[in-house]
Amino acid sequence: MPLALRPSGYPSRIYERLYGSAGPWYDLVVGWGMFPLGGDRRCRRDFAAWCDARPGQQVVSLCCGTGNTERAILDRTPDVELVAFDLGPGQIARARRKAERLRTPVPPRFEVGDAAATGLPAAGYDRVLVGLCLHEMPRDLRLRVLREAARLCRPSGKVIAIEHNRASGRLARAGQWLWWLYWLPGNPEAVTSLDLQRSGLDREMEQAGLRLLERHYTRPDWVQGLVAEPGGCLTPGNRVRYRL
């Protein structure tokens, strides 16, 4: 039977508190998950490339964790204005410490905040990143976050959602199942991640008012990156790009 989840996407206050204080070991857990994909640094460089932020653009990141993808974006394109949110105070504190070592024209801002209700102005950002967080949330919360991303994105901008993917091939799926501990009893991410894979990230982005432009995959294809723009439903004629 699926776990009963709180509005935050976690099954209990204990999980919420653990996540909020997870700064010191958060990177170790994420690094473990990224190891079969070439390691955390390689993945973050790929994510930054998928984001494709340009000099002078304004970037907002929802659910930034400890800021590894954001740092990769700034390493690739230092001349952007970046603001990032996460519900975890421990993660934000660690992200701010990492940001102190960056040399950028405009220092990034890392704030504790709700990705589904940022309070930022509508249509104010060239790039809106939703990175590796939706798989932790129940479907209604995922849609709220994606709608917030669509609201924040300029008509000429892009929303980049990076998420767990249903790996192609039985061997790849078996490795994903084992390595990411989907088999572990009580693992709340197994419930929500598998629901996201069944529902389809592309379909949920479409429901949130986004039109798909590009697809990217890690190797193996355990993680996907979907690039979209505001503006309604997915159509067959849209350009779709694959990382081979």
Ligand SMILES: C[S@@+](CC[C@H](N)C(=O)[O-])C[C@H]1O[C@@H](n2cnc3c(N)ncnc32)[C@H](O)[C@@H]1O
Contents of the next structure:
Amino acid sequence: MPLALRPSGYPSRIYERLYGSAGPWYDLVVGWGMFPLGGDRRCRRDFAAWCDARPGQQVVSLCCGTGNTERAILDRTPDVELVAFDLGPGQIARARRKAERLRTPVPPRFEVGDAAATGLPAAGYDRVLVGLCLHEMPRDLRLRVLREAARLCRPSGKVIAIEHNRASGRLARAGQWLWWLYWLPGNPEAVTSLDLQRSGLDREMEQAGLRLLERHYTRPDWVQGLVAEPGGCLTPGNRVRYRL
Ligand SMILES: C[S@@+](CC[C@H](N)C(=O)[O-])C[C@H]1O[C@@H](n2cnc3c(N)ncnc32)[C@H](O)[C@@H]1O
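Okay, that is the form predicted on its own; can I get the form predicted together with the ligand now?
Below is the whole assembly, all chains and molecules, this chain first.
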């Protein structure tokens, strides 16, 4: 059954509470989640490397949260022009506060906005980041966000989607299941994350008109980073002809 979105745009009240307030809650939660992968900072450095933004490029980030990956991108390449969106006012307030401490030639912009409809010009960005948000969304919203990412990306640019991965091996999967509380009744992300893992991020990116270029994984492989370019050759039925 399709999951209905609340008026806030989130599928659950838990997200409204977590992302609406500007407290340190999110960073504590995400720090816990990333601990087995080497910690949040290390993961963000890897994500920035997967993003591979070059000096002078224009970068847009959809669902930026409190700006942790964006900070790693700016640490790695200070002279990019970065604009980032999130639906949560609390997340954006915290991201802005963190950005005040950055010394970048062009200050990054953090804005409250819907990742599925940014209102930004088409084909205007060299890097489009979709970071760790799709697993909290129902399938139709995931597709809308990925289509928006494809729309924003220049033909020569790249879309980088970072997401929960179906860990390989029973032990790794059991660890992921336990640590990320997929077993917890009422955990809203268990439903959508497991649906994404079943459906396949690569397949959903292809459906959105993206052609896969690279795959990256954390260690253990609980998180994946798929790098794609616009222009998957879609048939009328939205099925992709090419294979990696
Ligand atoms: C798990 S957090 C990930 C945040 C960040 N990208 C990170 O890596 O830490 C998911 C984020 O997606 C945001 N989000 C969910 N739906 C959104 C939408 N339609 N438009 C913009 N942001 C959205 C939430 O507010 C939340 O901050």
